[in-house]
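In structure tokens, the next block holds one chain alone, the form predicted on its own.
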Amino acid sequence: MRLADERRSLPPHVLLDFARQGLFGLQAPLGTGGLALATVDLVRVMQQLAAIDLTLATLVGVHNGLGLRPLMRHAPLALRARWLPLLAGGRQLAAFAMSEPQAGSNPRAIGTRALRVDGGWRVSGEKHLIGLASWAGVLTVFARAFDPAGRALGTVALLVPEDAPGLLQGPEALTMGMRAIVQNAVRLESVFVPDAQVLGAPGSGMEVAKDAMGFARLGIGALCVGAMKRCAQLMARYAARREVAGGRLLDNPATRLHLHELDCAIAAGEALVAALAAQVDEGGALPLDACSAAKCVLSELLWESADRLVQMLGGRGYLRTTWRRNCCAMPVRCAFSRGRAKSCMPTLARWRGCPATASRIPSAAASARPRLPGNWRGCLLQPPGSGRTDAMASSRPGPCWPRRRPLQSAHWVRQRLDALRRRIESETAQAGNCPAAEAVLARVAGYAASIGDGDAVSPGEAQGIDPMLARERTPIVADSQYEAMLAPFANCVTKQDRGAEPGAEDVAAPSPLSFEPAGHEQASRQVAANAAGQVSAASLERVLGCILKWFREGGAGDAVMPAVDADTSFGDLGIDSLASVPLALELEAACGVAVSAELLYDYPTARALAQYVDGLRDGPGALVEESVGVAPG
């Protein structure tokens, strides 16, 4: 679908497909082309198309259920015979026209006007952001009534075709998500709509629109839930696979009470669901109210879904190429920049309480210098309570504001860190409440019997998919792919293409696919090439006492300091890839050769990364210092 939502339109085949499965009348009676289903089963399909992608789970429910219902529900036998068969079986789309410029949905507020005359009513007003309007068929338009006198009547409900004389399509509503399916204006011109086709009585026109935007909501929430079981699924693939410093990241605390608390979320939000369906199913009154809560707060809790997905997902969550369906799209907003620091949560919690950090606040706070006009320095840098925050449009500059500012800013830091630290607190507490990590990945797995586990590709879209996404794991390109990228390499000539060629020198074709940083092998051959397997005591001595130092200034926050030797693992001391950068700045510093953070996972442990230095530093004299033994492997 990421080509759909690119071109901002649906593909044709979908539609069709979608119409010969009975998706266009998911409760339409069967004898007009529609599947007659219960509420129950409405909101499991919802889920599923939800789970496969947003905009396809949108384009059903806005039809089905602010589409179809009015008219099943509200129009005369006439009116229903006419259409049913053409919304029910695909041929034709519906719309639901009650939003306006200034109105909204705000009933009360509404501008567009019918006035009675004979035989029907005259419309007049403007709509706009109706999904599905410039595809649809016939619409159906809210407007307040009024009769020949001008008195009021209330609102009245109507059905008028797409090519009702005077009814004109606006333009389309550029949306940042959603994009394969239009949302438009709408303009009425004194557009005449015979009597035969008012939905219900004149003037209870908000009695249709309650019970069919109620529906929408409950269908809203469906949708929901299965995008947010779908979110999970990404989630427990990707935290299975990937491997970070600490070891799995889904035996991570932090990413098992996340996962945890989305499973439990999805449970509630599944039964608040199942239930007002049910209650629908058996004959009662739609619970507007409860309708209402479904939506507000499963729509809020799938944005948090998505957000900790992202998050999760670090830089991945960051491509496009990622985001195959548009389960996720749309909440990314600046869940980006958020969630690279967000994910970094596992290593903070160590961090809490640490002086050395603490310490830098203050100070960095009053360093900081706000260049703003003069004229918004008094209404934007007074302190709290002076009277004058809210004057936005004060002209005279603040005299106390190069004082205050930094007063505020190292304040206003405090208050997010103690926050902050609540929050790790409070989750560390309940994460050892949570089940262990396989009971969670279970959990998830049994989504699958609801939304299915597919990798849904959509043809002509040539990225392949990435693997720690991915159901199964698979190459990240086809094979054909992958030769396709070698082509420009076919012709090199290699030592064995050369065989015994005279004065071929006896070295191998460097790789061109090798991304070592400049000395690297340089190093590592001189590391290879210790016969004796030795490593200078000063650079192993160098390297210890950067890593306790690292200790002693608070980077592994209040944990307490483990025995350190020469062949303890990095890992295990907590140094992971947040905490590798400032240690690497601080080896190199001490021994004066070139070191990257990321050498720290090619050499794990103190004597490995010594006989890096040594290797790395000029001239013979390097090994001449005093050296200890390597065992041997």
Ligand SMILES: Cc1cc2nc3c(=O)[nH]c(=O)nc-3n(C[C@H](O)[C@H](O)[C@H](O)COP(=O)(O)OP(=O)(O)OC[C@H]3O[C@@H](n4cnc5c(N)ncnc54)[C@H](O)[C@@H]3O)c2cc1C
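Positions refer to the first chain, counted from 1. Being a predicted model, the structure only gives us computed values, none of them experimental. Take the two forms, find the largest set of C-alpha atoms that superpose within 1.5 Å, and that set is the rigid core. What changes on going to the form predicted in complex with the ligand:
- Taking the rigid core as fixed, one finds a CA shift for S539 of 2 Å or more between these two forms.
- Core-superposed comparison between these two forms: the C-alpha position of T568 differs by no less than 2 Å.
- Once the rigid core is overlaid between these two forms, G592 counts among the residues whose Cα shifts by 2 Å or more.
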Contents of the next structure:
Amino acid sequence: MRLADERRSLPPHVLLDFARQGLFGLQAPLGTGGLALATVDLVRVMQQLAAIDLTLATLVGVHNGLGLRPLMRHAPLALRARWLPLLAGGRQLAAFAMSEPQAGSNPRAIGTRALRVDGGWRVSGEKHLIGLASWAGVLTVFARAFDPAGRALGTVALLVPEDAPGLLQGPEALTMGMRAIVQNAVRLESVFVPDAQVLGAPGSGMEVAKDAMGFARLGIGALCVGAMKRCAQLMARYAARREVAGGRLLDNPATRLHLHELDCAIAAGEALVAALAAQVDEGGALPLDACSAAKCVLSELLWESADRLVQMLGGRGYLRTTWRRNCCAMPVRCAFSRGRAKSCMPTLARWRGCPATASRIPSAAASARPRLPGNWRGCLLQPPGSGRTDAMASSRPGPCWPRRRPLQSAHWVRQRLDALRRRIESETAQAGNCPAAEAVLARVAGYAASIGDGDAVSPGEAQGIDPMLARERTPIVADSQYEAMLAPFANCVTKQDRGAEPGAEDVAAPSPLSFEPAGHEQASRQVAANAAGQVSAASLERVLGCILKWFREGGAGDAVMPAVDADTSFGDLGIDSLASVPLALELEAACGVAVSAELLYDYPTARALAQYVDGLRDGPGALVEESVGVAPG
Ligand SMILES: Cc1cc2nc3c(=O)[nH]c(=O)nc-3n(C[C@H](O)[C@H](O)[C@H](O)COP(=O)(O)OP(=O)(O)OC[C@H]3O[C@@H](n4cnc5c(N)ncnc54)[C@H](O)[C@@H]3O)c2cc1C
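Now that you have shown the form predicted on its own, what about the form predicted in complex with the ligand?
And the full complex, kicking off with our chain again.
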């Protein structure tokens, strides 16, 4: 779909194929070429389409919900007989023309006029942002009706064929997203519409509009659920494959929490959409308020999911190829100032020179840090004195902070940081209570049942799919396994369910939901392999001495110093990529051999590193003949 988006046009074979599959007549009677689907099935189709591409889902949604539905429910028999086979079979598209430059959210302000004339209506006015208008064979146009004396009669809904004299297609809107389908202005210059083409009763056109818009909103809710599932799939694929400092990205508590929250939002959204669809099928009145709520809440949640996805994919989230090839096409908001505390650093750094706010950053980080499991501690901001936040804590106003900035601005910054602190605290507390990584993965794997587990591929596009985001030949979790994997968690009661206040000791307590970083396991294997080899007491002492010195000098902030022994992994000690640079310099000076920061990943324990040092001390890596060790203590 990337090329379709670039070209602002759908490939003809897609439209032809959709028509062949009956997607343009989802609820139209079978005899007309439609599929006669129940609403509960229609929303499932919308979900699946949106998971593939939002543009395709919108095309089908606009045509079926806004285009076909008014005709099916409000047109006289003869009109239905004429148009339904054309529209349901996909030989013509249908559009819905309500919005005008001066009437959007408030449709009662429309200025298009339908003047009563002999045998019908003369319609004049201007519409804009009409989806599919210039591709459509027929448009439902809404106008304010007047009798020949100029008295208002209410609103009238009129079916206008695209070749009606006086109907002019206006310029196409250059939209930011869903660019492969057209949205354009329409002008009506004294268009004659016969009485036989009135939908519903003249004067009650707003009832026709409300029904179609309500139904379309339900469809948008379903569409959002499908797209959110796709976001979750991609987040899970990436997080399960990506190794970052401290271990697998999926094992980061914030990652698990975000995926878990998304999974909960999807479950709630899916339940709401399914319940509304069932209500429609039972013949009740369309619950307009609930449909509006589904649209508003779920589209907002979809935005959040897209933000989270962009955030989680790191640099890949910024690439258009990632979005067009792997994700549902949607306009992407810049989300880089959001996310985990570390990602907020650039934003916070811009506020350098505002001492009142800078002083809160370390306390925010400090209050969250003790609750984080071992090897993620290093990811949080460090307190004053560690060097990392000194620049921000400086009392000298920085170049980005004008001296005579109004006090309200500083107050605003303080509020934002308070909010950030509260979010970090709340997220870390919740992270201790959300399901284990494999359980979250298993849930996401379950989406394959409703939206498949595919890749967006089409012939002729030069860009390959990023392997980090592609579907796996061997899925992360096989379909058949995910039920079994979920079973142990089925009756899990979280600490919050039991009403307990989560705290540092809660996080550390072993439970089926507790956090076990994958990096730790990897490090343990490495240590076990090295344990068989010999290591000199002198080298081991030097390495351990450097680590203890790093702790004493505040390298890990105010985190409680853990028991440091030869086989504890550096990740578990909170030594992240930033910390490894000064530590490597320290080790180099103490051991007399070249030690780069990267080596701390290859030799992830004191014992492994000491063995490495032993191997180098007499070889070409030796920097000096003898060096002074740093005594532990
Ligand atoms: C992708 C897309 C497809 C569309 N397809 C169609 C289509 O097929 N047919 C069609 O007729 N129209 C279509 N539209 C137009 C759409 O119906 C209007 O954009 C929508 O009704 C909002 O109207 P507006 O753009 O004039 O915004 P405005 O009405 O100007 O609203 C501007 C802002 O004010 C807020 N606002 C509005 N009223 C209030 C209030 N009372 N109190 C507080 N805040 C308020 C709104 O939430 C919004 O944030 C489409 C629009 C989009 C984006």
